[in-house]
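The form predicted on its own is given below as one chain in structure tokens.
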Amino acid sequence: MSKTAPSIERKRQKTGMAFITPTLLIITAILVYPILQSVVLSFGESSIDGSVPYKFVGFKHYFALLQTERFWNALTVTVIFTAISIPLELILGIGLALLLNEHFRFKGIARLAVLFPWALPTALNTLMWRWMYNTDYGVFNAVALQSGLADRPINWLGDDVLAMGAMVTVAVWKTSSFMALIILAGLQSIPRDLYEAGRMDGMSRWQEFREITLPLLKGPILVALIVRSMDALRTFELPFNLTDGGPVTATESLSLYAYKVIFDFVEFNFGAAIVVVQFLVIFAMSLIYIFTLRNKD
């Protein structure tokens, strides 16, 4: 018996492994490597069709980095942009999922809808959003003039600000609805005897909010701070296809001032620098998360 317990045992790992190791082939070949390869670039001169071949140069390309002004401005707009999006969705989504979890006709259609902006492609949403506004035939143009809150059309996407605001609310608009699914199943997941038991204390609906829901919600909350959040300092197709990183660089992100220093400058071990240095921000966002807003006993 002692025998055959450790042989089941060695094949369940065994069968494990098969499984898993696929998994691991796959998110090393799609992610590890060409992070590692990224690393590696950014340490070194080379040309991309490999005339040149690599040369090791140290911190050179991270050295001319930190004296850029653009891409101080790119990391700039990249934490402003995280900074007001994300609290922003995190309230409307802790709001919806409230709504949601709320019991009235036609809920799975409410649902549905509110899941929509989430479900249209990024690029899709935000070319949608430009055409609205379009300085000569946006709808938000019309609805302005004809109601009299402006005189003359507003250059939405060409003013500094107007162009950041712009890009944050369609940010928010379309990844609430995110926040909102993930705090929705942390919502679900909570005892309603708890909520019995606060009624007859005579605890009222913004005190059940405080003292039950919300601090038994962290766990999601730190989930979705974390998804959005490494999402939004890595956000590229909303700026590309939105402003273009305009006007000139205001809404230039760091994804989107790599691409153009790789694809437009060709200039790719210092866009592999970009890239390292926007990991290292990504990685040091989530340790932050982590460990401010970690459950605790």
Given for the second form:
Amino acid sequence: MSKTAPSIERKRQKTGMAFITPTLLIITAILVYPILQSVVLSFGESSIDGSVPYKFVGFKHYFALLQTERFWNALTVTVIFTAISIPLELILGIGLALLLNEHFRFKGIARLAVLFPWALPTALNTLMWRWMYNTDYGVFNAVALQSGLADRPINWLGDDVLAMGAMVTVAVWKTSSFMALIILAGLQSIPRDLYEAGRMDGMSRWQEFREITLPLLKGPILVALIVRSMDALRTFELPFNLTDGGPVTATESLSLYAYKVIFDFVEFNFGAAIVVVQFLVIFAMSLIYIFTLRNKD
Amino acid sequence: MKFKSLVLSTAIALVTLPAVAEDLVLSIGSRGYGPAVERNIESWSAANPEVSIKWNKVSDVPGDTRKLYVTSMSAKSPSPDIFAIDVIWAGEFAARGWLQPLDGLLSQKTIEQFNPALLSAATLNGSVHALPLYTDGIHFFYRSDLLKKYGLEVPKTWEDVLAASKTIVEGEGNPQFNGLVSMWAKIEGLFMNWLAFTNGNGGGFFDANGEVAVNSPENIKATQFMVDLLHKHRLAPDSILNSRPDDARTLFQQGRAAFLMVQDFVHGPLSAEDSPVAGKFDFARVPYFEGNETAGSTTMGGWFLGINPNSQNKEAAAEFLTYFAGYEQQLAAAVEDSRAPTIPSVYEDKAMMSAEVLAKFGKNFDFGVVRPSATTGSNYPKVSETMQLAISSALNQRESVEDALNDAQSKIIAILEN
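Next, give the form predicted in complex with its partner chain, keeping in mind that what was shown is the form predicted on its own.
Complete assembly follows, chain above in first position.
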């Protein structure tokens, strides 16, 4: 027995390895290779078509980046966007999940309807919202003007604060339901007995929520926060389709800035440096979440 | 790097070109030259059934199309074989090796027919890299019926425009009605607008010695006029700051503005049968500031056709290019679609007598202003973006006109020194 067990174990491992190797290779090719390539590009001078041989230049692009006002603007815009939209999404998401977890008629339809904004492509959603925000023909201005709330059309996407607000609104509208979905799954895994026990001890609904629901939702909330924050920190389709980063650069996110550097100015190396910094920001944020939410246990 | 470009180009080729060798792919938008493209492909196919042409209708927003080409050309994709490029990219694309030199492919006689000034925009190291297809410019469209209603002359100067707009906007008494609409979103068109305003005040991108002079007193005054028109006089809609050419055209076409400043192509849709302003509008040269009657104010643009250096079928592409940009096709586009030819002898043709709209466009082109793309070469995209940001920043009242232009001046000098 003791002699054969390891060999069976080894055989199993071999079979297992054989099964995951193709997947690993594909993931390496399509995920790890481009990431490493971006890092390599960011430390050198080259052209994408290979006509200029690669030359290592160290931190040159990173030093240039730190001195570029527009980079700091893009970073600030991205962080502000994330910091405002994520808490709103979380609060709304929890609220929606609690609501959908109750028993009522047409619950299935309600759950489906809530998911709708999230299921549609961001680019499509954004174009739809852009029409609603349109200064001359949009529905918001039609309402504002006819109800007398405004005496001239409001330029929703042409003002720094309003444009950021418009962007956050679309993000919250679209992704609260995603937060709700993950949290709802967490809610359903909480055993009913806990609530029964709580009720016997005379807990109020609020106490139930604070003492039972919220602590047990920590895991799902952590997942939802990380996934959504990563999304928000690399937001691209939203500003690209809604405001094109405007007015001036008031809503220009890091991704949009990198895109412009790469495709408008054809500066692949400098663009790669932006992307690497963005990667580090996202990485740092994930670490912060994991440590702050885990250590409390 | 070699491996990477191979992978990229294979990928792009697989996606974009499931084609037989005899197929030629032509990339061009439909807004500027659509009817002519249809005509030319049809007549070519009738005479050359062995070579079929696939029209890849690209975006009419030049910036989007440019990004597409940057991707395809970087990856050395063999498709498209022939592609239309904005005049401002010609120098840059040639320098990057994204355009096939045409010397060996086209006869000298073919090349010599074209306007030499236009050819020079696509010439690098003495060889021509693309053929000019048509030129256009910014014009000043006005509601002739409204001018008549209020007993006003067609405005010649910006001072006239201001007075006329005030009269009409007050007279109409409709909060949804505006004086001037144009494309002041942060796009290339904004820089074109700025060049029209500043040149019309005796200023411009360069001074008389050819030095960059973005923050000259003439430019500051002209830019301040743009800001005041919007914020002080309230004669332009706030939405002008997000407007692209077609957004401005739509407002004007729906009867919500007295004046419109955009390129030639709007003439077609504005005069279409179902257009509410058909027969109620006309156009003139972009105004100038008092005392600058001879200054240029028509910012010029235009499109070229070039051949992809990685095309698998350059000979056939060259033949099609010669046909497409040739005399007969340009004449037809001039007479039927009011597209301004780039072969000077076309203007002498008898058939041109009927091209009245085009003749009027042509008069405005006499006051043409070109963008600094030839001088700044591959730096042009950065220069133009810097200008767009500065003008946008002033128009949004984020900073004073003077600060914005001073800032742009020093940034552009740094870009050009690099």
